[in-house]
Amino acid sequence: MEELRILSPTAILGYGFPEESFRRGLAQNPQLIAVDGGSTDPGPYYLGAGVSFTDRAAVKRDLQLMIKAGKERSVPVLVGTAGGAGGRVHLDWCAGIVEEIAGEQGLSLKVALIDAEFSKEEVIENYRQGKLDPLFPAGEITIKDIEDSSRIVGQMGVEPIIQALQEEVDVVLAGRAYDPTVFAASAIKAGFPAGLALHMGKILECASIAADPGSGSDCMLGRLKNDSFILEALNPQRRCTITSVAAHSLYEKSNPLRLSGPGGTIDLSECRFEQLDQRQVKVTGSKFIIAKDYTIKLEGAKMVGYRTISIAGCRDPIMITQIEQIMAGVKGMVKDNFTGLRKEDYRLLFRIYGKNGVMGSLEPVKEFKSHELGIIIEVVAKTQQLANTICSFARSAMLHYGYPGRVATAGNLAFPYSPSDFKAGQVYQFSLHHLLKVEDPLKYFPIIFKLYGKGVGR
């Protein structure tokens, strides 16, 4: 095969893609559609509490054009890291979608469907044997870390999804999966070079973001040669253009030439990129080196409470001058009314917007000269109605907290919504950001091959 052409309609399912965007990219004559279903951008509680973050109806509608384009076509259609998280629980999830399409639309499917969850027994199994190593900037975990973990995934190679396309499905459903490994397996079944083809896969998962003007819900067509590969956007308001590939290249890397995944590491050292028209890119030198050790990432989520929240505007000049010694006020109200809670029971948190709401201690700018702030008043606490309990307090401490010079009579705070507090349920934090060093890159990814749809028996 002298070239692979695999058309990316979006960022990620769910995310939807202009239908037109689409067209152009199957009158290219794709050989794969593929698509990122998740990632671990959305925080852990997806994962723990085994839940999707994009809506099942968009997943539907997404999933409904690309699998009816590739049975029109007899082209695999591959879904990485399904519904969201990639646990078994939301790998069902979209199973079932695929099931429902194809009732409804009258297709007969042979869908492979690969499990990346693990169970706390194999974990801590390999913990005991010194085979899970902390990737930054997670530290050392116990046994109990484990247990606690509501689930728990591994990101599997490419292995497991070539030997899926042995079987000549129609769809193939991955669970929580290397972002660019549902699109460079084909081509590394085909003989393609391993860099290049994750390279490209690497570019494609996040489709049209990679593009100018970027966007996560347009498509991406790339080529794949032995020396090469070109990308394209379909849409012709957008364009790959040196910076926009380029860019994408550095893009969620410590590393801006390295790139560790499943078995080795992207090498970008040599990589180079030519403009070839207005709308297309052509990479080359995108290299693969194999590592000593065969390891998978494992990410664990595990609940640590309920968390309550009231969101509220400041536009009193006085007051925003005093914003911080305010919090600590406030904090301080709070531990005097609620005297027999440990520290551990709750945390009571503030993110000021307008000052340091999006980075926190980390931001540069010390001295602001907003006329305005917004107010996040957080509690996380062991129970749901802990948690509302203090963040009720805190709230109408603040609201009416007397700081020096102070001139309004009334409240400090204006509230946009009422009720003002929201119990946002419960919270998990990530309990796993581990690699665990395997022999075999199949062995904990099992494939279930299920017939779904027109000439299935009940």
Second form
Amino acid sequence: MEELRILSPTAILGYGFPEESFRRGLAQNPQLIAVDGGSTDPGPYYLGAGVSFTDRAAVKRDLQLMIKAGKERSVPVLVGTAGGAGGRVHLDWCAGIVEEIAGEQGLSLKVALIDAEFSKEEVIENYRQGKLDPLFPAGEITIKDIEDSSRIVGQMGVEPIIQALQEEVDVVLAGRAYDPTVFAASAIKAGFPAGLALHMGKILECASIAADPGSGSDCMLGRLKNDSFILEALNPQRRCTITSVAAHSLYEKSNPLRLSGPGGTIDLSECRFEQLDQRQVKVTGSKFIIAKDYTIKLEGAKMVGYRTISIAGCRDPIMITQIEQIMAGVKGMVKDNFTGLRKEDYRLLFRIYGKNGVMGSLEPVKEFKSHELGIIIEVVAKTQQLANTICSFARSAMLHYGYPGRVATAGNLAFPYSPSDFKAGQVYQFSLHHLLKVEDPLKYFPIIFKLYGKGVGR
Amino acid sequence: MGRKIIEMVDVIRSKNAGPYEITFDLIFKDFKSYQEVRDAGVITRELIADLYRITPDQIVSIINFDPARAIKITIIRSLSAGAVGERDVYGAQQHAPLLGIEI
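Next block: the form predicted together with the partner chain, after the form predicted alone:
Below: every chain and molecule of the assembly, starting with the one above.
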């Protein structure tokens, strides 16, 4: 094969894309339609709680356009990190949408599902054998940290996806996958250099975020050749520039010269970017360096409590100058009022927008001049009921707090809503960010094949 | 010289590099501006530590990337993304102190 064309419709499945851009991509006869379905970026909740951060109707809309186009052209549709976090429940959620599309559209689909969830027993066994290392700057863990995790997934490399593509499939849904893999797997299978294939995948996974002006909701086409790849933004209002494409090679990674992933590293130290015309950029020199040990990144999340928040504003200049002391005073009142509680039973936090709400301790501006403050009173406690109780008490304590020099004695806070308090439910945090040494890249990623839709017996 | 960095760049941004690090990208308008800042040696651990009120050991790396005419700085998060008390889950609004750098 001389050239492999890959259509990436959108940065994340469910973020949407203009149909016109998608049609322009199809007009170039892509041999693959692939999309990244997830990320750890929205935080640990989605992995831990087993829900998608993208909306079901939006995911269905994107998938329907992709699957219909793929089926008409006999081009496979690949989804990486299905369901947002790539656990078994996320994969099943995405598979349910594909099955629904097959039924509604009268399509017969052969679908490969690649599971990326690890059992705690598997992880503990590997931990005991010394095959698990924290990925800097995550710290060392104990068996209890693994046991406390609600869900653990591993980022698959290209191998399980290549395995799935050995069969004639219409759709591949991969659980948690290293972002470039769904774009690179068929290229590596066809014999293209892995460095170029993975680097192109690294850029295509965010679609038109790598264009100028950037968008997370628009299509990009990649053309992979044996010595280079070319990127083209498919919306005529966007273009790929050296800056936009090179910038994207840096995106979300700590070291732009060496991007580590399953089985090795993409080495960009001799990479070159070239402006081909107004809207296309050519990339050469990306290499893949095979690692001595094949490692898979594990991600885990654990539940740490329940959250309730209250949102308010303050426009009183006398109160604004004393906000630190008032927060400390309210914390003291909570402590005095609920003497039976231990320190670890709850945490009360204030977020003061207009002061240091965004940057906290990293904020270099210490003297703030805001005429109003946005305040979030937040409680994370061991039960939802306790979080509600503490938040409610702290809210009323702050509303009527008598600080020195107070003249507005009717109330200190402006609440935009009634009810003023919001139950935010379970709170998770990342518990595992580790590399697992494996002998076989396929071992933890079993593949099953399903037939959905027309002509399938039920 | 007193040139403002904001006049020399196309991009100054911050973002998660995984849940435990925040990475900053400074992408320059042209290679000459990049070279000037790179060779002037102003983007140092000391400068970043000072701008963010952190200790130099919290800075993972400062890397010059010629192909993208970019300088990349990565720091350790004090709390992992989404942990209780954390403020910026995507890490996308931590760049502002860099806007005031002068060369």
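Computed from a predicted structure; not experimentally measured. Note that the rigid core is defined as the largest set of C-alphas that superpose within 1.5 Å between two forms. Numbering follows the first chain given and starts at 1.
Once both forms are fitted on their rigid core, the CA atom of Y251 lies less than 2 Å apart between these two forms. Once both forms are fitted on their rigid core, the CA atom of G425 lies less than 2 Å apart between these two forms.
The Cα shift for Q105 between these two forms, taken after rigid core superposition, is smaller than 2 angstroms.
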